[in-house]
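The form predicted alone is given below as one chain in C-alpha cells.
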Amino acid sequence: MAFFMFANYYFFNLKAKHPKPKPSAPIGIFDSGIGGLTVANAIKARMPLERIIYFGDTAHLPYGDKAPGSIKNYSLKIAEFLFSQGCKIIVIACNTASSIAYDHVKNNIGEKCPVLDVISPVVDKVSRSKKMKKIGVIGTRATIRSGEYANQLVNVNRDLEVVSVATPLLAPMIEEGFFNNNISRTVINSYLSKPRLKNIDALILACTHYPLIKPEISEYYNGKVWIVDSAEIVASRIHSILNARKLLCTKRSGDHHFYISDYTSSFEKSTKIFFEGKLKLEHLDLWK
C-alpha cells in the first residue's frame, strides 16, 4: 500500500514538474552561428504559425574546431536555456553538435523536452532511396571525424559506399558572407574535385551553413548529383513529431526571438534575409 502511495505521489509530482507544453509554445533552435537559420527558415515555410526562439552561439563559432567536451558543454547550456523559455521541442540545428553532443543533451533534458538532431532525419531520407550506391558527405572536421553519417547510413544499408571529406573553410567563409561569388566558387570547387567524391550519386551537406551555397554546389555537378541538405528534411520531421503530440500551433502567438552570444553584423544581415521586418535580436552571454 505504501509503495503505491509513493508511486502515485512520484508520478503526480513528475507531471507537475514537467507539464505538457501548449501548442502555442515556441520551437527552440540553436547553432554555432547563422547555419541553423536555414533550418529555422524551412520551419517557418512549413509551419508559418509556429513561433521560433533561436540561439546562435557566435562567441564560440565555429564548433567544428572545438574539443568534444566544449561542444557538449555549450550545447547543453543552450538547450537548458531554450527549455527555460518554454520551448516544446529543441532542435540541434548544427551537424557538429548533433554528431558530438546529441546524446549528452538528450540524456540530460530529453525527459523534459523532445530533442531532435539534424543527422537522423537525413539518414532516414537518404537510406530509403534504392538508387543510391555511393554517398558523399562534406562537413566540418569534427562532424567528419565523428563518422556519424557514415556509421548510421551503413547500419541502415550495408550496400552503401559512403565517402567523407572535411571542408573546414566553408562554414567560416559563409559566416563572413562569402558566398555566390568568385571566392566561394574557388574554395567549393577545390573541395568537390577531391578524388574521393568522384562518381557519387548524392552529396550530403553535413553542415547547416551549406544550404546557403547549395546553388554553387549544384552548379558544379550540373544537376547530376542529388544535393541533400537537412533544412526541409528536418522541418518535415518536426512537423510529424508535433502533429503526433498534438502540439502544432493553430494560431500565431507572438514574434520570433533571436539570441546571440556575441554580436556579429553577418548574423543580423543573414537573419534579415530569412525573416523580414523588425527583428527581436538580443545579445545574451550564457557563460557569465
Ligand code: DGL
Second form
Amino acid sequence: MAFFMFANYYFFNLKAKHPKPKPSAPIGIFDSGIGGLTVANAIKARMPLERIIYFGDTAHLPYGDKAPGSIKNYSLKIAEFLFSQGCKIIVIACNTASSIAYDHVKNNIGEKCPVLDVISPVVDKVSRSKKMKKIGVIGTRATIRSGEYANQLVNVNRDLEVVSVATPLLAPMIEEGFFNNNISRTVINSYLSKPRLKNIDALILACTHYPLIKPEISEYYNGKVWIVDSAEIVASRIHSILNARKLLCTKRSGDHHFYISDYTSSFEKSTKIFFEGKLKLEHLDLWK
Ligand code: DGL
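Show the other one: the form predicted together with the ligand, since we just had the form predicted alone.
Starting with the chain above, the whole complex follows.
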C-alpha cells in the first residue's frame, strides 16, 4: 500500500514537473545559420500544419571550426531556449552540433523533451541500402574529425568503406549566398575531385547547408552517384516520432518564428526564399 502511495506521488510529481506538450506546440530547430532551413523547409512540406521556432546562431558561425567545448555550450543554451518556448521536440539541424553536442544536449534536457540529431536518421537510411559499397562523406572539419558518420555506418554494416573529406569552405560560402555560380562550381569541383572520393556509390551531404548546392554536386557526378541529403530523411523521422507520441498538429496554431543571434541580410534573404510572405525574424542574443 505504502509503495503504491509512493509510486502515485512520484509519478504525479514527475508529470507536474514535465507536463506533456500539446500537439499544437511548436517544433524547435537550430543550426549555426541558414543550413537548418533546409530541414525546416522539409518539415513544412511534410507537415504543413506544424509551427516552427528556428534559431540560427549566426553570431557563432561557422561551428565547423570551433572547439568542441564551445559547440556544446552554444547548443545547450539554444536547446534550453527552445524548450523554454514550449517546443515539443528539439531538432539539432546541424551536423557539426549533432556530432559534437548531441549527447550533451540529450543528457541535459532529453528527460524533459525529445531531442533529435541529423546523423542517425541518415545512417539508418544509407546502411539499409544493400547496393552501397563505398560511401563518401563531406562536412565541416569538426564533423569529419568527430568520425561520427564513419563509426555509425561501419557499426551497422562492417562491409562498408567510408571515406570522409572535410570541406570547410562550403558552409561559409553558402551562408554568404555564393551558390550556383562560377565561384561555387570551382570550389565544389576542387573538393569533389579529391582522389579519395573516387568510385563512391553515395555521397552524404553531412552539413545541412549543402542541400543548397545539391544541384551543382549532382551535376558534377552526372547523376551516377546517390547524393544523400538529410532534410527529407530527418523530416520523415520527426513525423514518426511525433506520430508515435500522438503529438502531430491537426490545426495550424500560429506563425513560424525565426531567431538569429546576429543580424545578417543573407539569413533574411534565404529565409524569405524558403518561407514566403511576412517573416517573424527577431535578433536575440542569448549570451548577453
Ligand atoms: N550547417 C552546419 C552543419 O551541418 C554547420 C556549418 C558551420 O557552421 O560550420 O554542419
